[in-house]
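Encoded as structure tokens, the following chain is the form predicted on its own, with no partner shown.
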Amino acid sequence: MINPHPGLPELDYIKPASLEEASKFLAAHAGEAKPFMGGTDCFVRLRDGAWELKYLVDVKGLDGTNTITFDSQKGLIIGAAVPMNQVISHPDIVKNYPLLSEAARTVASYQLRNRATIVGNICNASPAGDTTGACIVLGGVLNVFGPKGKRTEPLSSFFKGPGKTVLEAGDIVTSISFPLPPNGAVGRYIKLGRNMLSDLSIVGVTVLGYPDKTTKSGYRFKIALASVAPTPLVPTQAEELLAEKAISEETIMEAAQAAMDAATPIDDVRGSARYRKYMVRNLTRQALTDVWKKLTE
């Protein structure tokens, strides 16, 4: 039960000297310790009693977690502790990954984004995560350090349910890597909330489109939906329609309908399932239309 009288509990703050030390401690204290990066969700859950921990393990600054690196041949790496405001304003991201900057700008307030991180947004595994869709369509891959060493985790298989991922005790996500975007790529993120700022998404639609001569339409569109399924949702049938049929208003509407049909939202205090499904259709149509217009300018 959520504590009706919130207050931060007493716990120990652990500052390891290396990823190896941090991973060993987390594995040895499974269920009572968690890694600490930005802390924007961590402290709220501790305060409200949703988490009962004995230890917070500060992994900021270890093995590139605080840095952004861009290579014109290899792509982008964002450290797990890099705050979102730094992502939003970084010149290489603004120039080469504007969709990521656009999505990050919709998260909460400026003050919160000084602490919140892209990797933290992903690892919370909230179906409403604002930056998760951009990370999916841009081909993001998580870099993980665990008890058995380093490995990568693609986002396509990372999420297992609300708040659940493939991460195990001792695992620490150190960064997220992105390949170079396809030539001519155009992105759009549309978030529906109860207000213009700070609110969680009722529905979120991310679209990335780019020329692709291997498809019948000559274009490929990547789509990711938020807040309409237990995990971030990729409506593959909608993507296939846009690859197979000539792009037109009718094709875009058909794809938007396919996205709506793929969604399985729930009723909650922010919106009904029925409302969410129809807004998936409307917002997907709008996002696809906006991207298509930019592609054909």
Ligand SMILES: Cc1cc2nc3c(=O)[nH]c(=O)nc-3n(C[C@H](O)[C@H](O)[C@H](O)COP(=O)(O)OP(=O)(O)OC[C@H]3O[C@@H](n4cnc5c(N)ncnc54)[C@H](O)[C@@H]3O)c2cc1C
The other form holds:
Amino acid sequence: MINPHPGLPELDYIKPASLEEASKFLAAHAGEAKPFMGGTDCFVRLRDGAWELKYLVDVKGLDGTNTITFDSQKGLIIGAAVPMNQVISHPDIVKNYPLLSEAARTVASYQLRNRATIVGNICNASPAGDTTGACIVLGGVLNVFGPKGKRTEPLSSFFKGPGKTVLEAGDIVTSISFPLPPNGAVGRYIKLGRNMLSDLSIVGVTVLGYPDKTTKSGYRFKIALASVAPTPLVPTQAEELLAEKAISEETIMEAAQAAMDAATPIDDVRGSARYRKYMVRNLTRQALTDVWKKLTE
Ligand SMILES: Cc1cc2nc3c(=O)[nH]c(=O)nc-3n(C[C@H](O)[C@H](O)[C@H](O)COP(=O)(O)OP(=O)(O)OC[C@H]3O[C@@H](n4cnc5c(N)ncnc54)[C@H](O)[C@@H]3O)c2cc1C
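Would you generate the structure of this protein in the form predicted in complex with the ligand, following the form predicted on its own above?
Now the full complex is given, and it begins with the chain already shown.
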């Protein structure tokens, strides 16, 4: 019988002293080395034999990866190594980006969130990542240090498939930056899991809504869907509908249907494709209704 958990293989732990050193090492050992932050995805993959690596490169603590900075003019920067529990309780995030805290709080357990990071959640590129949607709708941009120097990667073009991103060997994400949220923005993340603790989402729906004078409806809604496509999904038709038509229960239902139509889920152990599609509609409707209520309170 195949052992699904063959155990951690022997490999070398590398702790570089600088980003340059880490990047050079990773580039020189493409295919046999990976960077890690909390390690909550990496160690599971290694234990289960899904990855065969010679080296695991610890990039925590290098050049600002451990800090959270907020500037009331420029916005927020979360270092790549900052554990989710710090994101959840940080006063500037709770006050200005509560959606990030709300999404992070749904990830597994308190213990896991002491290690797991938002950047790790994004770089893991699972369509089920719980914090990815919040990062997308809040306009998050990754700051990357690579063999050719520093660059930024917007999340809109970051994901290439399950577990696949635009990052190449030697690229290290150092932090994620967010602009100030739009005035009056209200967010909501609804996660449907098999239980309340420590399970990945069957469907995840993130919504951010705010007044916007440039749209016909007077509002703009950003939506991101988890676990219903090979990559995190932005149902643009639903977003456009909500910008064009006066917001009402009917418009919300129409947008929720458009989100369902955009979803291309698969059957897996957590749920069937059909169930997922219907839950996209129901939860998008719920999230939009919750946000709309708060916007008009
Ligand atoms: C028991 C358990 C329950 C879980 N439950 C959930 C859940 O409810 N919701 C959820 O979304 N996830 C869940 N996960 C998955 C995991 O915890 C998250 O994806 C977490 O955010 C990963 O963060 P990390 O810092 O541990 O990443 P790591 O394991 O360190 O890295 C993840 C991936 O990102 C890459 N990477 C890490 N840092 C960098 C960097 N700086 N630059 C470039 N690439 C990098 C790594 O090479 C790897 O491919 C669970 C995992 C476990 C083990």
